[in-house]
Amino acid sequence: MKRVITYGTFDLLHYGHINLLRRAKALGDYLIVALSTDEFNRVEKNKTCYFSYEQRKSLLEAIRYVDLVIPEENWEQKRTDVKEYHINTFVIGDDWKGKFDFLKEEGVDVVYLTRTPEISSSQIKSDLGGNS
C-alpha cells in the first residue's frame, strides 16, 4: 500500500482544498491529513483560524479522499510522522517548493502541487473583511 502525507490548516474548506485533496490521493492508497492545532496556528503560523480543530478535523473526515487525519503541533515532525506512518510520498502545495526536500533523505518521494490559483482561505477572509 502507498502511502501519502500532507499537511495543512485547512480553515474555510474550499475547492482549492478539495483539489489538492484529490490531486494527493491520486498518488497512493492511504491519504493523511495532518492538520493544524489551533494553537499551533496561532503560536508558530501566527494564524486565527475561524473553526476550532475539532471542526476542521470533522469536515476533512467527511471527505472521500481522506483515510486519516491527524494533529500537526510543530514543524519538526514531519520526519517523524513519515517513518511513524511509514509514508512513501510527502505532498504540499508549491508556495512551498524546496522547503521540504530534506524528506526526501528519509527516502520519501516530495511532491509540490500547484495551488488552485483563483481561491485561497486568506482570500476569503480578506475578501469577507477578516485576517488571515
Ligand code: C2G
The other form holds:
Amino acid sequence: MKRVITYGTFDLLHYGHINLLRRAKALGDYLIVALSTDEFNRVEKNKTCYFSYEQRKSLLEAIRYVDLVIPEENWEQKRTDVKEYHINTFVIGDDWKGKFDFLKEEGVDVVYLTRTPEISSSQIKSDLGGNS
Ligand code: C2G
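Could the form predicted together with the ligand be given as well, to go with the form predicted on its own?
And the full complex, kicking off with our chain again.
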C-alpha cells in the first residue's frame, strides 16, 4: 500500500486542483490531503477563503482520488505527518519546486507536479469581479 500526501488550501475547487489530485493518486494507492485551516490561511498564507475549512473539506472528500482529509495547521507539521501516516510520497505543484526536498531525509519521495496553467482561485475571484 503506497501512501501519498499533498497539502493545500483548495479554495473554489477547480480543474487545476483535480488535475493535481488525480496525478497524486496515480502515484500510490492511498491519498491524504492536508487541508489548510482557515486560521493557517489567514495568519500564514494571507489568504481569505471563499469556502470555510469544513466546506472545503467536504468538497475534497467527495473526490474519488481523495481517501482522507486532515488539517494543515502550520508549516512544520509535514515532517511529523509523513512519519505518523507512514507516507511514501509527498506531492505538490511545481510552484513549490525545491521547497520540500528536506522530506527526502525522512525517506519520502518528493514529487513536484506541473501546475495547470491559466486557472487559480484568485483568477476566478477576479474574473467574477471580486477582489482576489
Ligand atoms: N494547483 C495546480 N494547478 C493550479 C492551481 C493549483 O496544480 N492551476 C495545485 C497547487 O500547486 C497545489 C494544489 O493544487 O499543489 C493546491 O493549490 P493551493 O490551494 O493554491 O495550495 P497552496 O496555497 O499552494 O498550499 O504547505 C503547502 C501549502 O499548503 C500549499
